[in-house]
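Encoded as structure tokens, the following chain is the form predicted on its own, with no partner shown.
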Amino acid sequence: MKFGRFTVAAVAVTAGLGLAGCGGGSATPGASGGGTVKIGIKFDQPGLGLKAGADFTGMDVDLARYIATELKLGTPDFVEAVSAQRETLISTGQVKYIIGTYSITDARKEKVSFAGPYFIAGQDLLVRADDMSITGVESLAGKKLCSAKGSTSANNVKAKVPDVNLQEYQTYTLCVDALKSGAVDALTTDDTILAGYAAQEANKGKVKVVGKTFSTENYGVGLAKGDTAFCQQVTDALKKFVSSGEWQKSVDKHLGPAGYKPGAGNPPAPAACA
């Protein structure tokens, strides 16, 4: 097919238009396919939010491509959101929204607004596979405690025990790399980001999961405060990712490996949107 000067023109003029007006959104608002729109994950957590070259993969990308698609709100362009950044990324409109083991807490609810939850998870420790001195949160008390900055991990423990020696990293890929060299002495976060670390190839044999949760994490889908439209939007969308059993496969394809089980209360009803 062949077009005019004039008519190649005014597409042109259009696309920019359409682009201008979507800060962090699709292009072409609710055509299939159309534009591209800015999602949070993680980079660095194996089996969640995973980059590998080009590829990313885990059950926090499945979901963010997903309401992507049902929302047909655009091709994903994923943007890293470390925890430290999270609310600065969304506030700012560098994103529409993010998926990355993002625990729904009334803090956050401050400053971001959450649809979900859709994952339950509880706080763990991961340590050296040969350390039989850990063997939960109350074994910590001198010991020197890795956790990413900004993640409610960091505040729970410490809450628990006061004289913990607590070492902030950019990311727990970090952490890990210091525990295994002897920097710290154990990681804590989520079960479902220890378990995806002890699973890796370059982990196993090194490192383990104490398996003893002491927290409910749960995950939520964060987004513009106040955007009460747009969580409905994106709430109607967990559901379906529940009840097409997309949620399921998601979860045995990325955390099964890692022997990793979803503990009570999983898959969780989202709450109202508010």
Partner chain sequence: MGDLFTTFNVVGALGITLLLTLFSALGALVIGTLVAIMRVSPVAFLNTVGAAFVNIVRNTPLTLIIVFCNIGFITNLGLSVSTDIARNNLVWAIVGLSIYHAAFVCESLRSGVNTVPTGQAEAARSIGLTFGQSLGAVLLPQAFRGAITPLGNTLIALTKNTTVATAIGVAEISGLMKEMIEFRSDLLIPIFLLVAFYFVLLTLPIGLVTTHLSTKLAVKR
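Output the structure of the form predicted together with the partner chain; the preceding block shows the form predicted on its own.
A lone chain is what you will see next.
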């Protein structure tokens, strides 16, 4: 048995991997009670939902925590909800709710229900601080634009400016770098996300938000389809979030440093739960 010990080690490692792969699978889906509640947020959007080390910051995170406390759901356990997986995370019960620049649309309502809106954002442009030539979507002709592959923003701008020269990357972070280096002239997505980037220490004074939105995005809290009771509770919490002044405080804290002011209609009144 020359290789006996190696075989045992290999089996042990393989078994360990198998277990790791199943980790969390046996936990109560969505977890109500038991001390923690799984909440889906974005991990890569400064000012909204950002994972910085072991900590999470941003407006969406503030709201997620507020709802968890208000409804006594337990300690928030944040899970990354990348755009393409949001509906699946909710419908399979892997998260209780998602707050991550989640725009309310009819197609998404087929799979999930929404409470809210809690914020009205709009697509805008981020340009270099010394660039005076871009004043809005109409001055984009002949300019190089950057956005995230497969995003609503990229699609929207293609429809609005058909001959736009569009660079698409996996993440907005690459776009911000390309913008600063001069490889592209503007970055487009929701103004909230842009404000978050403009407020980052590394970008302060180098980039600015144009401040002329050309779309309307209603951010909502995504939750299990048809769970009207929970939707109602979240809606009440949202109302309280605004009326207690927490909403304003959160916006000022996370998006304010870049001089961003929420557009008209904010804070919005949440729609009734269907």
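The structure presented is a predicted model; accordingly, all values stated were derived computationally and were not measured. Definition used throughout: the rigid core is the maximal C-alpha set that superposes within 1.5 Å between two forms. Residue numbers count along the first chain shown, from 1.
Item to complete: For residue 127, state whether the C-alpha moves by 2 Å or more between the two forms after rigid core superposition.
Response: Yes, the C-alpha position differs by at least 2 Å between the two forms.
Worksheet item: Any chance the CA of residue 206 moves 2 angstroms or more between the two forms, core superposed?
Response: Comparing forms between the two forms, the residue 206 CA shifts at least 2 Å.
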